[in-house]
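Consider the single chain below, provided in structure tokens and representing the form predicted on its own.
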Amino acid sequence: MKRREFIRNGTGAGLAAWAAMLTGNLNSFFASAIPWQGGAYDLVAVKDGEPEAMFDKAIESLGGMGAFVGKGARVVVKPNIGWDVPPERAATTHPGLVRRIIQHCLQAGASQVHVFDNTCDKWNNCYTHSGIEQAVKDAGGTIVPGNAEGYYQEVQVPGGRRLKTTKVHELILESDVFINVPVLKHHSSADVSIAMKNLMGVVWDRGWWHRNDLHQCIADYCTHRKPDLNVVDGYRVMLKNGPRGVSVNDVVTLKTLIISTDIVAADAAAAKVFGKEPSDVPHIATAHEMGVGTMDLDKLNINRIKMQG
């Protein structure tokens, strides 16, 4: 049976059997390690291990928060919170690495992390109930609201194909250092949502883009500015239904981080592990072709962690 009727049909051994191949396809990347050439890592996979754990041997091999976060700085933390569903369903980041994240920032020395979304569900609703609110309070950060044009200022992407002008959320702007933390799931328009996807969430209009190549929209925006750091969230992944998915049955449980500096190769690993060929994912294989990351992972200096117990 084809990936595709897995979708379709989303019931039984057709479920089972899509999620023993990411098994697979997760076992596969880990195991295809190339020997370490010396210097820095490009990308880091981790696996086996709760988010807290992952992350904080993934950003170890990166040279710590330090590398990326000076003192003073001023933080921008945007995880997927888009839709009014408990973490359990995976349609959102995982509050549990949304907390650490911050964690390490503010410890890095950090002025002040600030966290948003502009979601699609009711705002405070999902706020609330993807546990990233509470999550965010708790590591001693500041969540924000996205859900009004007035947050958002007009910028020019003078590197985009379609897109050419869209209103960023000011926080961005205004940022010294911007982590992107996406989770990776389903998609129904842009077949999968990771790195690139989760900007949608700092523009006011996405709408636009949905109706004038999504794909092509999505390549686009990253030639304006790209994140500081991308964090995948592939604890659990959304199998189907996205991106919000319709109950649990439509999750696995992988307990996979991907980390990069550059998102097209974070959104290539991910697609990867979800068993989808990043040359297949257009808005993938655009961004490398217009040189915004690059998909070719065989050429990048990975650190593969598996974590024990």
Given for the second form:
Amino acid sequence: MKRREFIRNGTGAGLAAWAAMLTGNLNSFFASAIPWQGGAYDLVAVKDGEPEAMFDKAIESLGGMGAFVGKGARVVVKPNIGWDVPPERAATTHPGLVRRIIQHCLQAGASQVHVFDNTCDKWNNCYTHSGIEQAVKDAGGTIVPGNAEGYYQEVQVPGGRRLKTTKVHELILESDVFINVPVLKHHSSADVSIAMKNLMGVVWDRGWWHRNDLHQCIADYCTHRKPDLNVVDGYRVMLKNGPRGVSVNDVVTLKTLIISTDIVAADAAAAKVFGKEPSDVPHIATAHEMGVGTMDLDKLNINRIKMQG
Amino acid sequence: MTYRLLKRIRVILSIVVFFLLTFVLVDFTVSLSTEAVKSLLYLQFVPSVIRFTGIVTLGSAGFLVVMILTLLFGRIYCAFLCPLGTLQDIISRMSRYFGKRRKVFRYRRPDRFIRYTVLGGVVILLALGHIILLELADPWSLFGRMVSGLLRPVVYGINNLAVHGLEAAGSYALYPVSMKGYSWLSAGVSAGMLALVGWLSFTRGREYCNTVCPVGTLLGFVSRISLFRIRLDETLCNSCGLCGASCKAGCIDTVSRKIDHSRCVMCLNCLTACKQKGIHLVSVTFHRRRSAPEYSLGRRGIIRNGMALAAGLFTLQGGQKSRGGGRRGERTPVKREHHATPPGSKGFEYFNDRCTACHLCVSACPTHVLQPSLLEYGLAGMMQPFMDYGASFCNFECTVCGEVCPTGAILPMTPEEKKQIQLGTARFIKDNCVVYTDGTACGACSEHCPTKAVQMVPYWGGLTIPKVTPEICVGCGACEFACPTTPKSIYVEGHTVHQQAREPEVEQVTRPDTGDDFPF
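Now that the form predicted on its own has been shown, please provide the structure of the form predicted together with its partner chain.
Let us now look at the entire complex, which starts with that chain.
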């Protein structure tokens, strides 16, 4: 290697690192720098099982929960608990799945597992009627309120184009591990509500998001803190009248689960399960373009598991 | 000794009732079942009367029980069932510790003018369809407003401080509660009333009960002829004045040795005060001849009452007025003609006729959408709760207000019934909507709509814009509350009479055709 070449490459790498840091995209920089290691999947999709069993399979193929949760780690699990409706309406994450995830975290040695959501309907009714409060208690986690501004702290959104600052629940800032557990469903504002959209429940000032280009804000927020793991509940799926739904007739049982560390990839795969092209969903396309993650599922190493047959 | 025991029972009962009623008015967790709340309020006189006019059942006949009790034992409602009475007792008691000389009560001549004006005014105004005087003077409602308006924020504040403390210690055992929508004006009125009632009780005991309170006056008519009464034994009484000095009601004239039974609140203090054993609680049948002097209104009194009434009526004009919904500015302001009344209240007239503004529903409402009105219902409905969609929205599944309302102004409803009660309908103002003004997606209104009366329909370039289907709208205000624009782009225009919303059409969705395999 000639000296000039060395300098050129060095500068290029430095620039790339600098750019990556500016957009808060250091992970993807290293991901591209480190060659792909065989056996590690980018995304796992499971079909035709019960939520608990599907999660067991999925997490196993990512190396078990221990790959994400260290001994003594403080974990925050963020399901969708947004609405005061029973689980069969599929407006909220399957309580059995939440229970299972918490159990895995505690088995891996987590010191505490906190669960919360900034709900839309009256929060304690949502916690109770979704079945999630009970599931959390059963599993040994702690359910935490998200109903007051006092819990939320203002943070910078480093790569935000529209969203520069936002108020985030303290647990997102304090926890070592952040597990995002959305339910896949139709959404009247955001087309579909999956992993990225679910993060609107970790902030306080989402009215501002609605007021200032919703899709862009959803993509922007992912440059603040991306979840360490995204678990998409596609067991029951609300296909219309989302995000709240009107009746159980809005729901079909698809028995699907998708998990990935890449929030955009998780959304892309789930959108396809929903019957939508990821590129047709503005916040997925925007996040992909911003380098938050990738929606090109063809380029990913996907483990597809069918539980029956 | 027996009298001492009786008095102690009265004191304990009054404190228990006082504590429980105060508790339900500050308990934001609604930890007591609504059935328990209802039974606690069963014997509250005015709410029970109003409820009875609407639903004639045993469950709403608490006031008859009170009447019978009064016929037997005098005004024991005032002695320990009325929370405002106990509050006054507490204040009177505290007054002992202020001032140089030990305070004593003394006999007061009855203020018949105010007494009968208030009661007469309440009755005549009710007959004319105005509840406001009763609302202002009813002891339970007065007490409710004082606790809900003045003590509740203190309790919330202490709770929220405790939340902070625990949070710092890493515990999320408690949760904070919001005071959004808190009505300073209603609290101010309550503070004024507390000052008045407090001053009266500080200086002269149960003066409020015996000059203003319409329940006291009404029960006073009955207690004159009650079976058991306090009696002075003229053979033993030496007019020492001890009983009179202990009488909170100021109804024992120890000089002429007469007791005004219409004002006796059955506190039993006099029984334990007498050193001569010359005052007793006895059945009247054995002492028929020594009945108390009768106080009559007289012709002059009637004329004066009538004049006061006319003056009162004159000030009570005014119908429903609207309060502007947002800041005036570059966009189209919300011009709301009617604010919605709570679900179960049938509409403005029914509600306005029956609500005494005790604010129990304001305390119990989980989302805090029910807030005391200022002029939202006009002057005649002042302080009656209205649906404040600026503060919150009505949770679709919730029926708490109807369960706790003691007067039946808000009737109980099943969740299924409630989900089809249309309080009003949403109105969309396109000029203010983000989708129109900014060309970006929003849909917050449609998101929160429980019936999808607000749907997002295709607009341009992949955008969708709200469209309201009023027939299935319940007027819960979720859309208005969620709307991020100022002024609001969607608001609920209240109905003066609630309507039945059509059930949303449901159609089973079919699963997307992605085959047996993964679609990727």
